[in-house]
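The chain below stands alone, shown as C-alpha cells; this is the form predicted on its own.
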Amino acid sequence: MIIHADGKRIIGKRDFMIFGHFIEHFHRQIYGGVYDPESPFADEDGFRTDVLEAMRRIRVPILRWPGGCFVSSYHWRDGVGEERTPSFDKAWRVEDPNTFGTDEYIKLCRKIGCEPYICTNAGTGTAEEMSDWVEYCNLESEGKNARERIRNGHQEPYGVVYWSIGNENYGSWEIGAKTSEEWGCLTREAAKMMKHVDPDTELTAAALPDVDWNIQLLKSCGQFLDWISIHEYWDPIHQTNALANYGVCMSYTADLEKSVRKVRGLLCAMDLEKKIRIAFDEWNLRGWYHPNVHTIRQGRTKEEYLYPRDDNDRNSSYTIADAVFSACFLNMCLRNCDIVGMANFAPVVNTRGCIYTYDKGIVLRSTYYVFDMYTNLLGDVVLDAWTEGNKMQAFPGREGESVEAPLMDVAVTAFSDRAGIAVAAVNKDCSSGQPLTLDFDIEGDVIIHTLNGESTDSYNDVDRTEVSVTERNAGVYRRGMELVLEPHSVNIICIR
C-alpha cells in the first residue's frame, strides 16, 4: 500500500480528549482499583501510587466519572461531607460506601492532571440536583452549595467544565430510562439551570445514532449542548463473556466511521456541526461482563450476577486483538477530528480496563501501550492522507458471514510547533507482514515504534509479559521508501 500525504491538506487539529478515559463505580475499578487506602501502594489520600503513575504517563486529558450506569440511581450528596452512609447501587446491586465521592474524584483528577468530566444522574435525579451539583463545584460562596463545599474543606471551586446530563437514558436497561419526549424536555430543562449556575460549562446529553432520537433532543436543547454522545462497545457479550476471536475483531473494524457518518450528517442537517462536536464518551471493543442484572430476570444469588465480574479481570483476555481494533478506532477518531472532539476508554482501570491492579502491582495490558504511542508520539495536527492498494480481506463475522475490511489503517499527523510526520499505521493481518510505501515531502530519519507479540492470542499477566513495544531507526527517509509492517501490529512511524 502506498500512503501520500500533502502538508498543506489538513483535516485539522486534533483535540488531545480523544485520548481520554472513563471510570465507574462497578466492580474493582474505584475500590480496589484507583482507590484503595488498605493496599501498600496506597498514598497519604488512599489512591494507588502506581496506578497514578500509569495514568500519568499516558498524559490522561480527561475522566469521566461516576457512570456509566451507575449514576441513573446515585445521589452526589451521598458522597460528599464527613458522614457518609452506604447505599444500595441499583443499578449493578452492590452496597457502595460513597467513600469515594466529588471530592475524592477531584483530588483524583488534580493528582494525574487530567480535566473531570462528570456525568449527572437524569435516571432518578432531577434537573435541580444536577445544577446543584454545579453550584458545589463552580461557585465561589452563593448558596447552601457552594458553601458545604467550603465546610468540606475546599474553599476554592473546581472549576469542572465538562458535564453530562445523564447516560444511556435511551436504553430500556438503564434506571430512569427515558422516551425521546421526555428526554427531550428533562434535558432541556437540565441544561437550561446548568447554564444559569455557571455559563462557561460544556453540556453533552445522552444520545446514539439514531435519527429519531437525536432530532428530539437537538429540537429541544441543542442551543444549550456543546457536545452530543455516543457509546460503542463492538463485542456484545454482557451476557456470556464469549470473547470474540481475532479474526472477528477485525470484523468490527469493517466501517468504524458509520456512527459518525449518521451524526455528522444530522448536526449538518440542523446547521449545527460547528456548534456541537461529537463525544465518544463510552467506548471499548468488549462490552462488560454482567449477566442477569441488565436483564428481566435477575440473578437471585450472587454466584448468578456478582461474582461472574470478577472473569472481566481475567487478563489473557485482553491480547493484541484489542491493542489492533483500539488504535484502528483511534485512527477513526483522528481522521474525524473535525467534529469528534473528546473519546473516553471504557474503563481505565480493571474490569475491560488497560490498566489492572493486583496487591503486588500493576499489569499494563495491551490496549496500554496503545494510549503510550498515540499520546506521546503523535503530531496533534492530522493531514488529509490517501492510500493507494489498501487491499481487502474477508474477516469471519460473529455470526459466521464473511466481513470485508481493509488490511491497512493509517492516520497521518505533523506537528504545529516543530518539523516532522507521525504516522499511525495498523496492520491487521493476522498472519504476514504488509509493505508500506510513505510519499512524504519530507526530510529526517525514521523511526518505527510497534506494539505486538509473538501471536495474536498474546497477552500480559501477573507472570508474563507477551506484548510491549519495540523501536527500531530505520535509516534516514527518502520518497517511496518502503516499510513492511509485522502482522497484527500497531506501528507509529516517526520522520524527523
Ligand code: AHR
Given for the second form:
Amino acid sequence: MIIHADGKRIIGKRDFMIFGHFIEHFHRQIYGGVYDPESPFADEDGFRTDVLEAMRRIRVPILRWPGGCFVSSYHWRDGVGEERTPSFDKAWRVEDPNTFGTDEYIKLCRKIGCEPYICTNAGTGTAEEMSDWVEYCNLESEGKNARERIRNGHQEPYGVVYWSIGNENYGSWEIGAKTSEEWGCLTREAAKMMKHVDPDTELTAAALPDVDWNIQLLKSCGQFLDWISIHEYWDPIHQTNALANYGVCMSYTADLEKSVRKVRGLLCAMDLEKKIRIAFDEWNLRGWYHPNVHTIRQGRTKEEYLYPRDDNDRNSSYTIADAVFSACFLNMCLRNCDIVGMANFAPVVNTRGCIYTYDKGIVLRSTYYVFDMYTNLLGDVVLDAWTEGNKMQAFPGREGESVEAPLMDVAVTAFSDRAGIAVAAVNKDCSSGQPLTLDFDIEGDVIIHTLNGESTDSYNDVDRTEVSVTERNAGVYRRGMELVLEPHSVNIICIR
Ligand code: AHR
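Next, give the form predicted together with alpha-L-arabinofuranose, keeping in mind that what was shown is the form predicted on its own.
Now the complete complex, all chains and molecules, led by this one.
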C-alpha cells in the first residue's frame, strides 16, 4: 500500500481528549482498582500509586465517572461529607460503601493531571439534583451546596467543565429509561439549570446513532449542548463472555466510522456540526461480562449474576486483537478529528481495561501500549492522507459469514510546533507482513515503534510479558521508501 500526504492538506487539529478514559463503580474498577486504601501501594489518600503512575504515563487527558449504568440511580450526596452511609446500587445489585465520592474523584483527577468529566443521574435523578451537583463542584460559596463543599474541607471550587446529562437512558436496561419525548424535555430543563449555575460548563447528553432519538434531543436541547455522547462495544458478550477470536475481531473493523458518520450527518442536517462535537465516551472492542442484570429476568443467586463478573479480570482475554482493534478505532477518531473531540476507553482499570491490578502490582494489557504510543508519539495535526492499493481482506464474521475489511489502517499526523511526521499504521494480516510505501515530501530519520507479540493470541499477565513495543531505526527517509509492517502489528512511524 502506498500512503500519500501533503503538509498543506490537513483535516484538523486533534483534541487530545480522544485519548480519554472512563471509570465506573463496577466490580473492581474503583474499589480494589484505583482506590484501595489497604493496598501496600496506597498513598495517603488511598489511591494505588502504581496505577496513578501508569495513568500519568499514558497522559490520560480526561476521566469520565461514576457511570455508566451505575449513575442512573446514584445520588451524589451519598458520596460526600463526614458520614458515608452505604447504598444499594440497583444497577449492578451490590452495596456501594460511598467512601469514594465526588471529593475523592476530584482528588484522583488532580493526581493524574486529567480533566474531570462527571456523568449525572438522569434515570431516577432530577434536573435540580444534577444542577445541585454543579453547584457543589463549581460555585465559590453561594448557596447550600457550595457551602457544603467548603464544610467538607474543600474551600476552592473544582471548576468541573465537562458534564453529561444521563447515560444510555434510551436503553431498556437502564434504570429510569426514557422515551425520546421525555428525554428531550428532561435534558432541556437539566441543561438550562446546569448552565444557569455555571455557563462555563460544557454539556453533553446520552445519545446513539439513531435519528429519532437524536432529532428529539437536538431540537429540545441542542441550544444548550456542546457535545453529543455515543457508546459502542463491538464484541457483544455481556451475557455469554464468549470472546471473539482474532479474525472476528478484525471483521468488526470493517466500518468503524459508521456511528460517527450517522451522527455527523444529522448534526450537519440541523446546522449544528460547528456547535456540537461527538464524545464517543464509552468504547471498547469487548462488552463487559455481567450476566443476568441487563435482562428482564434477574439472576437470583450471586453465582448467577455477581461472581461471573470476575471473569472480566482474566488477562488472557486481552490479546493482540484488542490492541489492533483499538488502534484502528483511534485512527478513525483521528481521521474524524474535525467532529470527534473526545473518546473514553471503557474502562481504564480492571474489567476490560488496559491496566489490571492485583495484590502485588499491576499488569499492562495489550491495549495499554496503544495509548502509550498514541499519546506520546503522534502529532497534534491530522493530515488528509490518501492511500493506494490497500487490499481488502475477507475476515470471518461473528455469525460465520465473510466480512471484507481493509487489510491496513493508517492515520498521518504532523506537529504544529516542529517539523516531522508520525504515521499510525496497522497491519491486520494474521500471518503476513505487508509493504507500506511512504510518499511524503519531508527529510529526516525513520524510527519505527512496533507493538506486537509472537501470535495473535499473545497477551500479558502476572509474570508473563508477551506483548511489548520494540523500536528500530530504519535509516534516512527517502521519498517512496518502502517498509514492511509485521503481521498483526500496530506501528508508529516517526520521521523527523
Ligand atoms: O457494560 C457496562 C455498561 O455498558 C456501562 O455501565 C453502560 O454505560 C454500557 O451499557
